[in-house]
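The chain below stands alone and is given as structure tokens, in the form predicted on its own.
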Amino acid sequence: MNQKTFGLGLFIFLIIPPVANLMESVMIIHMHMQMPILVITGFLMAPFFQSKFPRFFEKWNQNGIPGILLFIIVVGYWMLPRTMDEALELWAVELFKFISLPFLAGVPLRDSWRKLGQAGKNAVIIFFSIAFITMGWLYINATMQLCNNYLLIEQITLGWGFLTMGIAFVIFLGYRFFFNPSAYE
């Protein structure tokens, strides 16, 4: 089984209503498991689109910056508390989630990441480190529910998940700064 087939199979599995409902029933699983896996499905299916539309990717995403900006915008949109609520309440927003994360975030990420230089990759990781730490602080310290469909304790748990991810990114950047990974290859 190749990556494209596995990505498509995983995508189909994730959109099955019982699976989607189960993953959306717990806030941290919705944000830190379902959404990243949807991005990964697009990442895995990207070679199919790159082989079918090579000129589009060469023209549209020549240096990787437009694709990374699209990735950042889509992922940033889905980090907002309101969008999580709307994905649970409105079928059109949930459909947009299942389209945007794989195809507007995962595919451009795969196409862009190899085209970016090390400084560009570090800038993306720094951006998400700051965003995750900020969102973690927001979810932990908010005195009221930010998402109407989830309990306050789930919101705090998600905040700690964001904070942990942000700290992990900072540790990774520190490792990249202080150690030369090519010396260990």
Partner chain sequence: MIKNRHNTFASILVILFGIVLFYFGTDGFQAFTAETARVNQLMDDKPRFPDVTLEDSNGRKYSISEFKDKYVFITFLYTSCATVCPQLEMNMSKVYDLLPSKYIGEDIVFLSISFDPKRDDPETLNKYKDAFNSDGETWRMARIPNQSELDSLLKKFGVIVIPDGNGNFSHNSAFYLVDKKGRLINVMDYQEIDEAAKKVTNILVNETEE
Given for the second form:
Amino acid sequence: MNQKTFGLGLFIFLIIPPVANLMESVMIIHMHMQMPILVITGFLMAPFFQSKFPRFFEKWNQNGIPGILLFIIVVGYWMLPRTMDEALELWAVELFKFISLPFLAGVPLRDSWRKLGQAGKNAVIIFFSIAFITMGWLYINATMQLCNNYLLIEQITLGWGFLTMGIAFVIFLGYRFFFNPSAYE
Amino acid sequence: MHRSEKIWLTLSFGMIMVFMIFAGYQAFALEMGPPSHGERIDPQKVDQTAPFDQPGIKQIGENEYEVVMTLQIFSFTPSDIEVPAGSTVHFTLTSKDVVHGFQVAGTNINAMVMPGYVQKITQKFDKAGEYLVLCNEYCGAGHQLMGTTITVK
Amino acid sequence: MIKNRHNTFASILVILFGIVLFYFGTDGFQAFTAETARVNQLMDDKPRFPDVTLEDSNGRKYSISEFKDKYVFITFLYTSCATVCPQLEMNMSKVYDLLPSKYIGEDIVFLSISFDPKRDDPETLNKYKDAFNSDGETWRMARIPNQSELDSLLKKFGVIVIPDGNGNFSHNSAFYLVDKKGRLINVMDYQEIDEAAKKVTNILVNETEE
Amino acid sequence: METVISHKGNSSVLKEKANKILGVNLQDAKISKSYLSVAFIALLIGGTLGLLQGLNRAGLLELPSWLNYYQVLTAHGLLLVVVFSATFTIGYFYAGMSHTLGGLLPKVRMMVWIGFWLKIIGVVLVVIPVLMNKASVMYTFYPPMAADPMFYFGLVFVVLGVWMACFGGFIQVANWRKNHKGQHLPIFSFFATGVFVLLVGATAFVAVEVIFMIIPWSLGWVDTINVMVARTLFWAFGHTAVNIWYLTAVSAWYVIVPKVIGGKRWSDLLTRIVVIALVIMNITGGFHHQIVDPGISESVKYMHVFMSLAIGFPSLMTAYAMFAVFEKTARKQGGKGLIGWYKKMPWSDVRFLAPFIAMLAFIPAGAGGIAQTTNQLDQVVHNSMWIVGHFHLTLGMSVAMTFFGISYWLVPYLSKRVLTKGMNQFGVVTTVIWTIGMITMSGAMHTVGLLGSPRRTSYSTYFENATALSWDPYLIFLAIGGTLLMVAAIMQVYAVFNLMFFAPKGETEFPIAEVEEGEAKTPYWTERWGIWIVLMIIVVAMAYVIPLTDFIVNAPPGSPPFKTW
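For comparison with the form predicted on its own, would you give the structure of this protein in the form predicted in complex with the partner chain?
Full assembly next; the chain just shown is listed first.
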């Protein structure tokens, strides 16, 4: 099984309504499992597009910056509390979620990641560490219910999820900082 | 990768997915999910908290009973329950001290009863007979004596 | 050089896309949560209070026309709630006290509506109202016994109530103001007591001066 | 600084040479021998206690009040699940690291010795209160049952000891990689790294539970404890621990067994992927022990069913790999057909026979495991004797028998002795007795569990209840199986110490299989442990943040300590 078909299979599996509904019924699973897996499906399907339209990626995403910007924007958009709610209520937003995360975030991420230098990669990880820790802090301390479709406790859970992910990123950055891979490779 | 290996991996993956689908279908469509009640209670004030201030069996409908039960070392309150055959029994359980288990041999009743949590489980008793109720989580020196019966007439 | 230009162009395009996306996604950088969007939407729509039967703490049954020619200041609650509802009602009583007393009962009526009709029977509501010094006349507490009627009201007013399975509900809270014609004209933050009182007073003053 | 490094470099070169000539570094061998000795002494004591239980459970023996069933059970569990497995694992992997990485660094040697003594102190501290009947809380020690604080301090020392060994391993591996830039870690040490990473990850949970929750509470500094948080933290550790012992056994299946049968290893890349997958996905599997717990929503439980079943995938891959290796090796030696390989296997060689039966046992054991992970099936067997049968099949067969098989070459290798024909014969007999004993006992346990007999309960007829009395015929087999196991355990321990001190002198090989010739080079990304560890943390965080936040934010009033025995 090659990764392109695997990505496509996973993508189809995720949009099956019972699967989608189950994953969306818990806030943290919606944001921290369904959405990242959607990005991963795009990531896996990317070689298909890269080989189909090599000129396009070469021309418009030569240094990787447009691609990574698109990734950040799309992922950032789905981190808004409102978009989560609307994905549940409006089918058009739900559809946009299933299209944008794999194809506008996953595909450009794969194309850009290799083109970015070490500094660029670190900058992206630092950006998401900060964003996740801030979001975590926000969700844990918000006494107001930010999403109408989820309980307050789920919001706090999501906050801790963000915080732990942010910490994992920081650990990774620390590992990169303290352990120079070139000493081993 | 060898072809036979691909087949094997696909089969393995398929088998796991079939398990997932069955488990999910049973849990969500047939509502056969495991006991997961979420209510909390002060474990030191069980006797003063409704409904556990009055443990016992109560008829709540035709062929439907509610059993409010506390578990403590090394007994069940109430014990020696009797219900007519064909009745559905809703158990509402909590522990007054350590962790206990609630199991009825020969049925699918099997639930952890934790201090601080109210556990609920429902079972329909079709066949007459004497069912053995026992604690299946080690709870102390008299754990092996923590048992009672449900008599279905 | 040319390739670089493509890159820059693509980056700008992507950023523009981002701006457009966020602009439409948040109603022009106004509403980052669905709750804000909902409130904005309600104030634009001004939905009418549907024709439902209320049953208050005295067991009286009536529809919204009971309050004809009066403003109605509404909150939604359930009495078994241990977290937000007591706070909400406490704040409501503060608004009640802050309004000039001459309007109370004449031009405006306070109404707390329970969305847990199974447990909140008139007797329970009667007990609950005493805790907030509600008199049962100018500030009434009522339930809507018919579930489908209740749902239609909640839907119209955008009140989202999710049962958590253990006898509690998760719900959004706000002050709602319905005008003399039974239309929702304002949704206010229930934590800003002074602001809400000022707003309501202004409306009442303008109305009576006309 | 410069001189120190060059000095080290020289000494390691010297050591490598010495290794080639002498076969084993004597100082390192002493470490492994000490660990293995402790492991097999624990097996002997733990096994004896197990026999006592089997006899009691069958209604044949009434235990005296000064050594009651629950005391015996607590000690049996701790000695076998924690002491035997952990010390064997560390001794085995340190022997292999010393062999494949060119001898241990002096610093590492010191760390692992400190770890050894910390562990011994810990075990003594744990055993004393158990013997005094002050800690009959089982190895799961669920609060609010509270043991004597000494018991918990002992556990802390055990964990510290394990950490010393793990970090020693990391230092050793990092040092090797610095001196061998761009090379892949030898596969044996790759397994060791995975096991040590998991050991640190798993024990971190139990350390938090014991240090921050239970000790302050058992000392009376705080009045109450959050029982569900403690329970959840325990299982994050408990289940991972048994999977670590399983991964240790798997390492022998992948690396050692092919060499013993005269074959080559399975694909290096896929082997490493199996290790990585098991490291990343393992800790989250522990949650299925809480399927019938209150306070956790059904959708969260369902998500965890998935996370637990996911571990089945690398295990199924392992099953394929093993039989592929057998078939390939046999074909080279002239075996024909899909199952013709069985004619070519060295059945009379205990170094093959024991791990092979262990692998076979893992087929029903793994299937049972998949069943128990699934919501509704678990509800049928949860906390019944079925579970005890299951982990005697996994730990008692798959893991323990692999360890036994290892001991027949590892112990002579370490003590510069040889495995004689007679001793090999003895080992085969031991293996057969152990197998029959385990099948008898575990089979009876599975059956009687399905009928409703609970685990962790001394002999009881529940006031002459007919259902309970109907279990008795099956429980007799516990006594029969237990007796056979006791015989095999005594034979096994005798074999280990005989090989360590009395067998004829000579050289024994450390059997590490080579990769297939012409196999594609393994890509370097398999060596990026930093990424795997971060992924592991993310997966663990994802899995545990939901229930833990709920248990803590919506916590009921806590429970005071109870002593109910």
